[in-house]
Every structure is written in structure tokens, then in C-alpha cells.
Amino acid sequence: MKPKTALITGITGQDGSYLAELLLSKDYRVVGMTRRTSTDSHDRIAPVLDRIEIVSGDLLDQHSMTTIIAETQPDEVYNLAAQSFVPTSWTQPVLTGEFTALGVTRILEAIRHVNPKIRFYQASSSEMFGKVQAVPQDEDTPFYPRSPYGVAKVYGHWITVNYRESFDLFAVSGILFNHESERRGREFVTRKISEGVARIKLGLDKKLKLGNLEAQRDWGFAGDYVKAMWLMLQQNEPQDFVIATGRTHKVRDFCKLAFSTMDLDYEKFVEQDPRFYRPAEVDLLVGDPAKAKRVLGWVPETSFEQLVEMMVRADVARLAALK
């Protein structure tokens, strides 16, 4: 039987790399779309680079999206590409809208015209809930985004719903809450903490400056969450799902646990810096994954404690090897 083909936008990111590995383990032909830049950033997918196909494309360009889908003929498309760092969305709000919102429409338009049988996954975000209207948040909780990134993700979410209902596409959104790993970008607070702990432990730094330590998030492991993405596209009917652990922790909790992994007291090293506060804070995000468990049979396998330890030890090992 001919293997399925999956096209992954954003394959060089954290989620893209884990998803590529998962799909390869299921004997997919995996095609990854990257933007053509002066430097290649394939570090996360280096272990599987010889087993995947890389094509150049751009979510800002309709022609390139249509051409890629026509030439690669995917069975499934996973749109993981976005300008995904919330603080940057405040300094580049228009670009964030072009990538994170209108980019979704360009892919859906390409699918509609090339082959409407293609199944489409949109990476939605818990940041869409923003100023939360209910705790915990589920598939029916109203959105109230608090950043240009969150607003753009709401557009991407609703345009996916509209194309599904208007053109009978198998198009779904996974509303993923925060998911982390040692592959997380260094600009994100969890990786900033894990690397900060490693640098302090190895004597490379003396302090770690952070923003709001009281913000609460529902943190899971990215490797678990990509399994949910795949499961969503294997269902008989297209549906949207919240993917989360159902547990919430403060940034302070993450710090405390991360430093204790290396037998350090976080209070001696962490300093709050107003520069890292958001213009509009999102205080409490915690998801209700009951539907995902009931319909998809999905449950997170990695605990918060395991995740934090995994990230810290990976950064310590990486930095120690460079000394």
C-alpha cells in the first residue's frame, strides 16, 4: 500500500520536529516546508533530515503554497508555522497577522483548489482564551485574546471552521495549551529558566531575570501533544479539540522545581524585571482535555515534574559539553 504523505509547515520548530519523528515511525512520507533564508536552521530535525523532503515556501505567498501542495500531493497538511512568540507580536503586529492569521487562509485556499480531500490540521493556541471567561477552558469557552498573536490565532481558528463548514473540508484545529521540551526556543520562559539554571549551575551566570512569576500556565510535553495532532486527522469526522494536562502551575513553581533539580534555591538567583512583563497579561490558563480523552483516547504521558527535570538536565548536558 502506498504510504501516506504529510506536509508539515514549520517543520524546523519544536512541534514540527517531534511530529516529523512520529509520522516517520508510522511510515509516512514526510515533506517539510521551510522559508528560504540565508542560514539553514535544521538543528531540531538533524537526526531525521536524511529521511524527509524539504521544500521552500512562504505563508506570505499564495502562489508558493498552491504550488507546493500541487507538487507534493499530501494526504495530510499540518500547519505549525507561525510567528509564535507573544512579545514579538507586540513589536511586529502586522507581520504576526500576515503569518499567523492570513497564512492559514492561504493554505486552505490552496487545499480547496488543488485537492479538497486533503486533511488539514491548524495549530490553534490557548492564548486565544487570553482574559479567560471560564476556568478551566474547553472547546466551548469564548475567546478573549490579549495579544496580537492571540488575535491572529483566533482568526486562524475561525477561518478553519469556516472553510470546514463552507467547503466540506476535513479541517480541524487543535487548541494546544503550553507544551515544552528541550527543543523549545530559548526566548520562551520555560526554556529561559531551564537554560538559566544550567548556566548558573555551571558557573556561567549568577542571576536569572524574569517577568511575572505569578502567571499560571498548563504545561505539557510537546512530544505527547503531537500525537494528539495526528489522532485528530485520523477521525471519521473533523472536530476541534483542547489538548492540555488539566493542571496549572505558576512560573514561580517552574523556577522552584527547575533550580531544585540542581540542588539550588531559586530565590537566591531569580530577579523580576519589569521589562519582561507583557502589556496585557494573561494570568491563568488551564485546559480541560476531557473531550480529547473521550474521543481520541489521548492522555498526556509526561508529568510536569518529569518535563522540568528533562529540560534542565538536557541544558546542563548541552552546555557542559561546550565548556
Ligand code: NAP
The other form holds:
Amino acid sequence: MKPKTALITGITGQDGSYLAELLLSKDYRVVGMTRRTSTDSHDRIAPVLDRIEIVSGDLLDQHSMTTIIAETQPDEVYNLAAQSFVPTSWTQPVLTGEFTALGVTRILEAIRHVNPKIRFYQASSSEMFGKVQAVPQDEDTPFYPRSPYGVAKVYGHWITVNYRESFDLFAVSGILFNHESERRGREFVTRKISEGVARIKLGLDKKLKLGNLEAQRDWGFAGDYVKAMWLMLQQNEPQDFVIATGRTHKVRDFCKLAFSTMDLDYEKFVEQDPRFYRPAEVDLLVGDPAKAKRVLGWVPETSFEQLVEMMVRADVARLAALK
Ligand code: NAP
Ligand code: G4F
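Go ahead and give the structure of the form predicted together with this ligand, now that the form predicted alone is out.
All chains and molecules follow, beginning with the one already shown.
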């Protein structure tokens, strides 16, 4: 049988790299869309670069999206590309809307015109729940986004539902809660902490400056979460799913555990800095992944404690090797 073809936008990001590896292990032909940059941003996919095809395109550019889909003829499209850092969405709100909201419509339009049989996955986010209207949050919890990023994701979510209902596309959204790994961007809090611990342990820094330590997040492992993305596109009917662990922790808890992994007391090293507070905060996220377990058979395989330890040890090993 001919192998399936998957097109991944955002393949150079954290999730794109894990998803590419997963799909290669399932014998897919993997095509990754990247945008032109003046410096190479292929670090995360370096180990699989010789097994995937890279095509050049941009979420801002309708023509490139349509051409890529027409030329590569994917069976499945995973839209992981976005301006994904919440603080940047306040300083670049219009650009965030263009990438993270309208970019979704551009891909859906390309699919609809080139081949409406293509299955489409949209990377929706627990940021859409924002000022939460229920605890825990599930597929029926109303959205109340608290940042331009969250607002843009709500648009991406609903345009996916709308194209499913209007044009009968197999288009689904995964409402993923925070998921992390040693490949996480350095500006996100978990990686900032794991790298901070490593730098302090190795004598490269004395302090770690953070913002709100009381915010609570439902943190899982990115490698587990990309399995759910794939499962969503293998179902008989297109449906949306919450993907989460069902456990929540404070940023403070993450710090405590991360520093203790290296026998350090976080209170001696962490300083709060108003620069890292947000104009509007999402105080508490905790998802209910019951539907994903029941329908997809998906459960998270990595605990919070394993995740924290994995991230800290990876950063210590990486920085120690550079010394
Ligand atoms: P990430 O590491 O920030 O990766 C984002 C990707 O999008 C990068 O490959 C980036 O390419 C690409 N991109 C940005 N703007 C683009 C544009 N205009 N055209 C084409 N590509 C563009 O994000 P992630 O953590 O892997 O997350 C993947 C997706 O899931 C994102 O949509 C994110 O919003 C969503 N999400 C993430 C989480 C989470 O906890 N990680 C939770 C829920 C939802 P460059 O390398 O060129 O910058
Ligand atoms: O790690 P964060 O920047 O992630 P955030 O804002 O929850 O967004 C991430 O998860 C979303 C899913 O819910 C994704 F859609 C989104 O793309 C992204 O991947 O911040 C987590 C929490 C926040 O409450 C923040 O205020 O950590 C708090 N925090 C405290 N000090 C900090 C810092 N966040 C960052 N980035 N840097 C700090 O110094």
C-alpha cells in the first residue's frame, strides 16, 4: 500500500519535531513547511532531516499554502505553525492574529480548493479557556481568552469547526494543555527554569528572574501529546478533543522540584521580576482528558515529576558538554 503523506506546518518547532519522528516511525512520507529565515532554524529536526522533505511557505501567504498542498498532495495536514509565545502577542497583536488566526483560514481554503478529502488537524490551545468558566476544563467549557494569542486561537478553533460544518471537511482541533520537553523554546517558563537550574548548578549564573509563581498549569510531555494529534486524524468521525494530564501545579512547584533535582533550594536563587508579569494572567488551567481516553484510548505516559527531571538533566548535560 502507498505510504500516507503528512504535511506539517511548524515542523521546526517543539511539537513539529516530535510529530515528524512519530509519523516517520509509522512509515509516513513527511513533508515539513518552513519559512525562509536568514539563519538556519532546523536544530530540532536535524536528526530526521535526511528522511523528510522540506518545502518553503508562510502562513501569511495564501499562494504558497495552496501551491504546497497542490504539489505535495498530503493525506493529512497538521497545522502546528503559530506565533505561540503569549507575551509577544501583546506587543505584536496584529501579527499574532495574522499567523495564529487567519493562517488557519488560509490553510483550510487551500485544502477546500485543492482536495477536500485531506484530513486537517488544528493546534488549538488551553489558553482559549483563559479566565476559566469551569474546573476542570473539557470540550464543553466556554472560552474566555485573556491574551491576543488566546483570542487568535479561539478564531482558529471556530474557523476549523465552521469549515467542518460548512464544507464537510475532516477538520479537527486538539485543545492541548501546556506540554513541554527538552526541546521547548527557552522563553517558556518550564525551559527557562530547567536551563536556569543548569546554569546555576554549573556556576554560570547566580539568580533566576521569573514573573508570577502562583499561576497553575496542567503540564504534560510533548512526546505523549503528538500521539493524540495523530490519533484524532485516524477516527471515523471528525471531533475535537481536550488533551491534558488532569493534574495542575504552580510555577512555584515546578521551581521547587527542578532545583531539588540538583540538590538546590529554589528560594535562594529565584527572584520575582515585574518585567515578567502579564497584563492579564491565566491563573489556573487543569484539563479533563476523559473523552480522549474513552474515544482515542489516549492517556499521558509521562508524569510531572518525570518531566521536570528529564528537562533539568537534559539542560545540565547539554551545558556541561559546552564547558
Ligand atoms: P513553537 O515551538 O513555538 O513552534 C512554532 C512553529 O511555527 C515554528 O516551527 C515556527 O517556525 C512556525 N511559524 C511561526 N510563524 C510562522 C509563519 N508565519 N509561517 C510558517 N511557520 C511559522 O510551538 P510548539 O510549542 O511546537 O506548539 C505547536 C503549536 O501548538 C502552536 O500552534 C502552538 O500555538 C500550539 N500549542 C502549543 C502548546 C504547548 O504547550 N506547546 C499548547 C497548546 C497549543 P520558525 O522556526 O521559523 O519560527
Ligand atoms: O510557559 P508560559 O510562557 O506558557 P503559557 O503562557 O501558559 O502558554 C503556553 O501554553 C499554552 C497552552 O495553554 C500554549 F497555547 C502557548 O502556545 C504556550 O505554549 O507561561 C506559563 C505561566 C504563565 O502563567 C506565566 O505568567 O508561567 C508564568 N511565568 C512566571 N514567570 C512565566 C515566567 N512565564 C514565562 N514565559 N517567563 C517567566 O519568567
